[in-house]
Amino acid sequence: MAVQTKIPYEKEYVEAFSTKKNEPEWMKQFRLQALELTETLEMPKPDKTNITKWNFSTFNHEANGEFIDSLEDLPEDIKVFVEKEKESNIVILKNQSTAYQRLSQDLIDKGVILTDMFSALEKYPDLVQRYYMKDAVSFDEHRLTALHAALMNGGVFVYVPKNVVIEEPLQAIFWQEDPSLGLFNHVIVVAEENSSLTYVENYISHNKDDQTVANVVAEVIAYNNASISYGSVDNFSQGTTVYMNRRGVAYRDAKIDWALGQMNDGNTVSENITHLVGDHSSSYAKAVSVGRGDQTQNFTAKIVNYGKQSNGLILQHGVMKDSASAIFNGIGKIEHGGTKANAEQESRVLMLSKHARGDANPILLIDEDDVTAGHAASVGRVDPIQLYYLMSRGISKQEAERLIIHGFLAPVVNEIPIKAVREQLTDVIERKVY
């Protein structure tokens, strides 16, 4: 029997929640409009993955989270994500409440915004409205986007004005301490013309037994000649059902690059879609995933080339063990008019156990003649020749296998721009594989 996906919160609750958060009237009406659609819209239908029995309705929508005075007050398992030797530009949400927030005065003076979503709605309502579920994600796509729009309970807003280049990464940490709290996070990252930034986020939870939901939407917009580098480490626990929807829109000469560490322990559907709207725009979408236990995962990376001479590259590497299964869809689409565009993709999966399963599905959809496109895909075991070579140098089989796996995932791990986060991603991989 399918799990009931009816929203567990009614109109009165949504209105009261919006009022309590001091949201502008347009946001309250937006929530209520989305709430109505949750009764009629269908669930998404990810390729080759039946999600009808997954939990999307058992969760608490609110929980308490305390403010902290210093990063030193963080517990060790959260502190490891923060650069110790630097004054980080960072937002930390604990149970969807702002626990810590810092942005340098220099960036504030330049008009940069890095804040939690509710503060952004209160201080910059018109600016948020300009981007909120407009160009990248629509609230009426399916039931989960409507649920997200109705129940958004956290997130961050990042805005970089024209001609501002930020050298140091901006960071957000979403810390789900309450094991039953659902995360309906909304992230907006905007780079105006000729600007540049790096943004890195971390999702951490500890609810192995308690059932809850993460319904996350990220909208990333790069205007003409802007550059956005977006990194993430998703590490939700076994009890969290995850729907992750990350979308990007790149205009003329703009670039959006992704480096995603998808390390959840529960059932997961993840979409990473970039629209290369402008001529000469580009995106390189890199993602690594590790599956274990009996979890089911579905990952889709898609780049749509509209602009002339636009360049879309996809790289997906996955490691599956135990009875875990995962679908890796890599989709390159070149629309009519996208002359001299390029779409390339590579999806590779290592299976460490006989019951593990990984499917790599490269897809090219080409509606233009004067283009280049290509794909590569493989699913298999650890290469015995590589294993033999390392063991012949005196390395044990387990250590040799470990080195091969880390090398297999390195193209994405090494792209995470914050050293502490990169090291933590490596530790998570180590724990999940061994």
The other form holds:
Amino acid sequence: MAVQTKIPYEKEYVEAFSTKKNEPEWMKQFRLQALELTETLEMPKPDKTNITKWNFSTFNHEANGEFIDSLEDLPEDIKVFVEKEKESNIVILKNQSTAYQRLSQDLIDKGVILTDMFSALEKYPDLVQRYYMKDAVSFDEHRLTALHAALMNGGVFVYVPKNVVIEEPLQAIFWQEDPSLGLFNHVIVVAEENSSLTYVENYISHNKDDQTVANVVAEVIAYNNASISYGSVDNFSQGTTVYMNRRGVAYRDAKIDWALGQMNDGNTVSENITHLVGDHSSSYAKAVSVGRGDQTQNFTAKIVNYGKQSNGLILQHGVMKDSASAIFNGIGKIEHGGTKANAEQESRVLMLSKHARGDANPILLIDEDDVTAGHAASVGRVDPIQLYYLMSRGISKQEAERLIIHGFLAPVVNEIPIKAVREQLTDVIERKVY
Amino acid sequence: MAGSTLEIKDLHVEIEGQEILKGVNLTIKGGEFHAVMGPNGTGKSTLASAIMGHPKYEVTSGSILLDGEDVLEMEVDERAKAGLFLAMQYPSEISGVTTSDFLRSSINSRREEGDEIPLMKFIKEMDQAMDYLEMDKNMAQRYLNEGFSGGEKKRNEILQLMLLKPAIGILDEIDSGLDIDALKVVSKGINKLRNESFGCLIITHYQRLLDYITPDYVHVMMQGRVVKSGGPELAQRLEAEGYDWIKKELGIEEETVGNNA
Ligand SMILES: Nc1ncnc2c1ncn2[C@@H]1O[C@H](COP(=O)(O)OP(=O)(O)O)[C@@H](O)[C@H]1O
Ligand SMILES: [Mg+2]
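Same protein, different form: I have the form predicted alone, so give me the form predicted together with its partner chain.
Zooming out: every chain and molecule, the one shown earlier first.
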């Protein structure tokens, strides 16, 4: 079967879409510029995974969700992601339209922004323009970034001003309720100097047989001495082909930590790259995933150290079952001038079935002498000696395996700061593994 | 119930095709403390591991019965639920699983579904046992044995022993790597369990531990067999004179397994 890679949307459509959304002129022009490139740019070529036959072109672009008045009106399977006890600072997009949003008055007064992308474009066009596909991800990297730029149909914009430290997490839920809707979601998170924030997002869909696409770009910027903790639970269902591009830029003394729960059931390319631009900047990129069925996935975790004494740590843990396959690329790169930088990575894959495939692909690229770096990688089965130890206390084999697998995925689960989301991630893992 | 009986009869065990145990006979009853002594490499851990069902050890002949039930037919978890407990010489480290969650799962594995130990009761019991063993309470929230010092691992094994209250406890080199204070604490924990319904097999190659836990019977292992048995006075003689006299008495040149061909 020849897969059509030409996108089914033309210039007129994109112009009309932009007009309908009341976008600033620069955004409309930017979309059209990107649209032109979608014809000529190549598809990305993730290391060791062939995506040429994947569906990136069959989807519906426009859908409408309706606003809800109260979180109480959410369906049960979405409501579970929201904390019950306290009022959340949250944006919920249903089919890329804002279903609900709330930000505390205190944070509004401090100048914090947490809103959906179209509202941000209307209310803060200059601020959005300053960051939109500028310093982190570029629209012309390959065909999928260009497609994303041309067809972006939702997202959130998070902005925390100088010196504002936010303790409670900011949350976003992207709910693809319409099974054919393509999600071209764009997330921007900006932390100004000396500020601090935690952001947690969920992607949820339930389409099994309907084919669609998620093409997501997240751009995360931490200025001097700012700190960002970024957590996510990706839970797209089988019919959704996913391209996920999360990228961070950390300036002097800044910190960007990632905790990514990559639980999609469909074919997925997910890359998470952090540029440690400033001296003494740091990133701890943690990601876990569970592959099942016959899905194929390609994960890249990459940290580039430019700054002196910058510190990049990567942890990737994957569990593979059925006949799922996945590549885990871990790339630590230290640029010339990054003296005393540190690049460490650990990739571990746990195989639960004979037919599953999992490869850890650790790479260190170092252009500076005075640095430290290291990597550890392993692919294996559940350790029979660990099983023996647990079983020798009376724990059944199945329960012992369960404990070991949850423990293996704990580095990310434990980092998710919202209890409701953490519990959902644990549930998803439980469902996927058993 | 007055306690259980563990009978080991003519036990032969191989590891990776090499015979290590060459006919071990031993019976442990509730209320009895047995010490198995012997230099390194004589098969003591092999005996303990074969009883518990370690996947690498293959029993080629002989039998192990617990109250007449065939232990060798049981899975590892069934052996534990039947009443066996092994404090391991080298406990596994399990990342991401807290010591407390592991203990709770272990306790609940012996209880019916729907009759799990109430959380508060569990915490109380765990805290009490930890106090008794002078353990840092933070350990309960640390990942199981991960980054634990040698001494912490040993205390953790005894903590499990105290909470699980098995019929027969096997302690493999529970004293190794412990300083004298830790040794006293660990011994205190073990002695607390001493009663009619608890039988214990203490494996050590030092007499030291037996200063704090007096055994009823002492057995010496060499070349994969029990070569001598006696009362507590045997341990004292070993302490004073070492193992050479036994070797001389029995005409053994090399006591370890595999070098006696
Ligand atoms: N994994 C193994 N593979 C092969 N031989 C082993 C292995 N483990 C132990 N042995 C051998 O079995 C013998 C007894 O070991 P062990 O039971 O651990 O002795 P002890 O506990 O008395 O020090 C030793 O000679 C040792 O070399
Ligand atoms: Mg030993």
